[in-house]
Structure formats: structure tokens, C-alpha cells
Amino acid sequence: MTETAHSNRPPFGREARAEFQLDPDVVHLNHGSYGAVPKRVADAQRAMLKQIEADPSQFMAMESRPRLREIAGQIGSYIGADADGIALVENATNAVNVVLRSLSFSDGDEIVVTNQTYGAVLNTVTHICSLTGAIRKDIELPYPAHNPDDVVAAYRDAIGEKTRLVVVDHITSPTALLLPIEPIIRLAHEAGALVLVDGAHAPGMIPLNVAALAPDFYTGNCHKWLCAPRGCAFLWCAEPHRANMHPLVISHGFGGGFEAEFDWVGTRDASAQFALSEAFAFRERYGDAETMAHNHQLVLKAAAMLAERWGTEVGAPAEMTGSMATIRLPLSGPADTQAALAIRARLHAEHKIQVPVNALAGAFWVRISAQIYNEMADYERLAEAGEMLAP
């Protein structure tokens, strides 16, 4: 970004919040789950729908697929991958299903996951294993986390000659751990296994160079940290695997190659994907590197403050943190999922704070997000609310 562009960057915090459609009475600390769509991006999506409806036949038959390729090119430039290997899908769960349903597994093949793998992904792996005779092998990741080497060691112990596929989160959903995926990918490849990186949270949170990482498959959501409308995600496949990948919906492109199959899966509303260009433009106004740095520093500061106020701890060191962090709540007693959901509901109903609460490692943890519309006052309200929860 040029110095001129930087000097003209809009301010982060309260003023940036006006760019979004968020309820001003709610403290929004859960950008990581569903994102938030800026007003101008939502306007671009509506304008796209209006253009489509002006001549649906012309757009769907002649313009839709070329535009999807343009969007794939923009994503490729942003994540450091060739556009020919990028398929536009609705979400990362869709992409994980594509890969798992397209690969062949035999009786006894191992699919490696962790105790922090996203629930929908675990369900998909379990389903595939039930159909094929493959075995789901779970790794227990250390948490709270202290250093990346412990994570790599856990994968080293689990990957073996029977491992067919390793599914690894770039950033875990329940614990917000930024995992050291480069050495994990190397370990898997050295063992002859394929690697699917679930980067649902990564695009827009951390810098990406997929070509340098060299996984076999990489998926990411654009509706989270890139602020595209929900229903916008991608799957990148390494070239040797593209011929064997098929969308979940087989349509007219079948047999025509990777792009043809994924760009046309029947008549659908792809306006969220077409609006990604405006999301990139919105991002550029604030600066890509500047946004990542702001969010990272804010979440570190907020997490440290919360842990100090509550007399607890943060779930990961700075080197394993992106724009989300987990902090242990000052609560005692047995921790389970239902109790965690009740605490979350109470924080929203009584304090107007939207933040996930998870039962992990025998305790309750909040997972905070930091986006350009957040400021320290948001987390101070959470600190006060957390103190009121304590007996």
C-alpha cells in the first residue's frame, strides 16, 4: 500500500462500525463464526441481483461462468494459488465434503483428525468411514497450548503408514489455535499421505501463500474475515487431483474438467460470490496488512486484559494467535456443552454481548474475535460481565 493510500485509510474502531449493518446495542465479539457484511458489500450484492433479474436468461447462460472465473482469479491472486485449481463453493464444509467424497478409501485406511476439528468436518469423516471401512484417527491437541512444537509432535506420533489423508485446521474453531501447518504438511507427505487444510478462518485473518504451503487441498471461507456475503468460499486443489474432484451436485459440466464441473452445478444464486470483488475493494480501503495487524494486536491486548481481570489464562501464545483468542472464564464447577450454551445465552440476554462460550479442558472459555469495528471498550464490557458471572 502506498503512503498516500495509508494516510487516507479510514479509522478503525467505532467509526468503522458505521460501515456495517450491526445492531449498535450489541457488543459483537463473534466475527469468526458468521462474519458481518459491510453495507457497501450488501449493496453490491443487491445490485448484482438486480442486474441478473433484468435478463436472467442472458446472465445465467452467457455471463455467470465467465464471472465466476474472474472471481477465482481474484481469489488466486490473494491466496497465492493458480485460478485453474480454484472452485467457488458456498462454504468450507461443502469443500471438505467434495474432497472426502471424491477420494477413494479402502478398508483400514486412516483419516487423521483432531479433538478440535470442526464438528461438521468430524461428521463428514465419520460418515465416509462408515461407507468405506476407513478409520477415523483422532489426535488430542494440547490445550491450553504453549508452543507449536507440541502440536507438531502430536501429529508426528499419529501419522503412519496407514494414513491416507490428514485433515488439519489452519485455525481451529473451538480454541482459535493458529496451527503450524507447514511442518504438518511435510510430515504427511513424507508418509505418503494427502493433506486437506481446513482454512475456514484463514483468508483475511493471516497472510496466505497456498502454493508455498503445498497442500493437496485447501479450503477457506470468504464470508468470515474478508467480509463477503455468506455463501462465498473456495476450494483449491493441487493439479494432480483436479481430474478426480467432482462437485456434490453432478450437472452439465460432468466430464468437462475441474472448472466446467464446479462452475455449473445447476441453477443457483451465486450473488454472494459475485459480490466478493466489492469485499476485496472494501478491504483495500482499510489496507490488507494494516487490517491483519490491527486485529491481531487488538485481540492480544484484549485477551491479556481479560485474563488479568478474571485472574485466569489465555489459551494460546501470541505466535499461535490470529484475530481470535480464547480466555478461561472465572467459573468453577463441571463444564459441559449445555452449561456453556447457557452462559452464552445469559451474556447475550443480560449484557447484550455476542460471544461463543465453550467447555474445554474441564473449564469454560470464551472465544473473542477482533475485527476493524471492535475497540477495547467492547472487551471491557465483557470483562465486567464475566466478573458478574463468577459466584
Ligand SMILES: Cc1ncc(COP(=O)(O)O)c(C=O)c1O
Contents of the next structure:
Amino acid sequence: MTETAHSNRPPFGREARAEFQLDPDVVHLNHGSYGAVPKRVADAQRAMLKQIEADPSQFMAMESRPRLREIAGQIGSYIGADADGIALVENATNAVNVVLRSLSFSDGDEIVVTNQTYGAVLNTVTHICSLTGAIRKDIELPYPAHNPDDVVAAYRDAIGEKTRLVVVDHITSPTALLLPIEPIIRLAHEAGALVLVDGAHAPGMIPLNVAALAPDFYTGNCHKWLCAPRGCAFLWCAEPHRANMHPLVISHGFGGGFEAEFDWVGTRDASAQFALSEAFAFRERYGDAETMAHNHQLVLKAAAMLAERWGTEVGAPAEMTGSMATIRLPLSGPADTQAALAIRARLHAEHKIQVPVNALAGAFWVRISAQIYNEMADYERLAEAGEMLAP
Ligand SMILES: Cc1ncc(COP(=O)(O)O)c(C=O)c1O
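Any chance you could show the form predicted together with the named molecule after that form predicted on its own?
The next block holds the full complex; its first chain is the one shown before.
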């Protein structure tokens, strides 16, 4: 039976899964990578497109920008930031590119990243370094992780007078670590460096108060844990930086200020962003805090069960866990990316389980997600499949 967090709310688990478009024959344990869009949110996006098509000129010329500002307002209230500093972008990769391309770097300036920074972000930093003479400085984050203090210590050692920018994940991608960004932001600012928080996974997974965290830049995806359609993300910039930020595509708003520049980047389909209101309404039905609590508790329970069944370990303590977790698979042998991809493909083809597998710290690890449509039976299937993988 599924659990109900509140008697007036719809139940989590199997009933919630019926609200999504997910293939019922597949066990979906990878909400983290690309999200999943509820039927009513997809319907709202289609309805929006229909409305636009009824009078495209009216919508594009007159209505699009005020509506984008409304959406920015909704995001601002949700993440605790002023809407004036919010640019709607297609994804976190876009936002990271905006910041890195808009800042100026000089020869020898250091940009701090980690061995767990998202690959596309690392590529962007590498590219900017090759253009400007800045230096990419990689920190080794401890994994498996045991406590947040080790992470802060790693940043303390790396940040120095040459540091110009620290790119820090709020939640890491391959290892699902919830990082202690507050002290890291403070350390960077004390050293005179700027901070870009890559919060691709954060909105909808953990409570956010961006103003209180006070980074220079914060990006988050709404198409992951908030269940908006793909192509819905934001970049928030602190006030002093807004005048110098430019979208990747320069269009009519150039020179007109932050909002004008980002709200019009050429004719495009922003229906995913307009559908965010419906994604918020969907979430409200289940409860924001209730959803986060359910997902967090479920992932902890599932991770502990898997580690026990497999006789292995979980990659992070509860305090560094949101609604994703990593668990070591009961496999020996050389762990590399090719082999990890092959295991992932087998889990999908032979067991109908969708879950990422990564080669980390010399072993294979699965990264599980817990969303409102998951239940323990999903992870039991993974436990059995993992046991069958062993030679
Ligand atoms: C930490 C992190 N940063 C950035 C991204 C990129 O997100 P997107 O593909 O939506 O740009 C991801 C995607 O999973 C991620 O996990």
C-alpha cells in the first residue's frame, strides 16, 4: 500500500505514478537525470501552444515577456530570491555558459571545480580557460563521503588569492552529494572570489533560500525535481553582476538591462517555461514539504536496504543526501565507464530498470532517485537484479 502524507492529499507511490506518462513496465529510478512530466503539466503545455497558435503575433509581441516575468516571479518566491535577478533559460548548462562567458578572466586567474563537477560544466570551464588564460583548478572531493566538514576542508585548501571563481554543485551529479555550500560561499567571498552555484538538482529536492545563501550566481533546473517540461531553468544573479551578464544569444534586448536581454533571445518556443505554473500547482496538491520529506525518507530507506542486500555501502550520510543516493554494486573487477554503461544497459534490457551506473573510486555504483511515484517495491526489483549481475 502507498503512504499518504496528509489525509487531504493524493497518495504517493503507485497512484501517483498513474499521474505520469511513464511506461508502467519500466521501473523508473532515474528521475534525477531528465525528470518526468506529469500528464496534467504536459496538457497545460499543449494548451499553451494552442493558445499561442490562435494569434501568434499577439502572443509573441505583446504577451510573451510579461508572462515570462510572471514565471520569474513564481520562481523567485519559491527559491527566496528577487525576480528582477532571475533570467529564464533552457537549462543549467546554458546558465553556466552565460556566467562563464560574461565574466572576464585574466591570465593566471583560477576557476575552482571538483572531480565531481558535471561534465558539461567542466567542458565549459576548460573552454573558457583556453580562451582567456585562466587556470582550471580541480579539487578532489572525498567519496564515499562521510561528513560535510571534509568537503569544506577540501575547498579551504584550494581557495586562495588567485581564485577568481568557485563553481560549486549544490548536489553533485555522479555521486548525489548534497554539499555544504553555505560555508563554501563564505570561504570564497572571504578570499575575494565569486561563486557560481550549480543547483541543477536543487529546486524541488531541497528547500532553497538563495538570498540567505548569497552566492553571486545560482542556477537551477525546474525540469528535474519540480517536474516542469524539459527546457525550463533559471539563472539568478546578485544585483552587482546583472548589468554585465549577457545571454548566449544577443538579440533585441541588448543594452536594455538584465531582464530585457534575457526575456527575448530571438523567436522561440518558451512553452516549457510557461507550463511551470502548472508544475507548481501539481506539486502543491502533494505538498512541497511533504514531497521533499517523502522523497528523502524513501531514498534513505531504499539505499540502506540495497546496501544491506548486497553487503556493500551507501555513498553518503543522511545529512549529505537529498532525494538521490548512490550504492556500491556487489561486483568486483576493473570498474570503468564503458563497463558501467554496459551494466546500465543490461539492467534496462534484462530487468526493465532505468538507473544510472557509474564507475567511481574503483568500483561500480548505482545512483537511485526517489520521486513521488516510487515505492519500496521498485528498489526491491533493483536489489534482485543487482544480485543477478554478479558472475
Ligand atoms: C550538477 C549538474 N549540473 C548541470 C546539469 C545540466 O543540466 P541540463 O542538462 O539541464 O543543462 C546537470 C544535469 O544532470 C547536473 O546534474
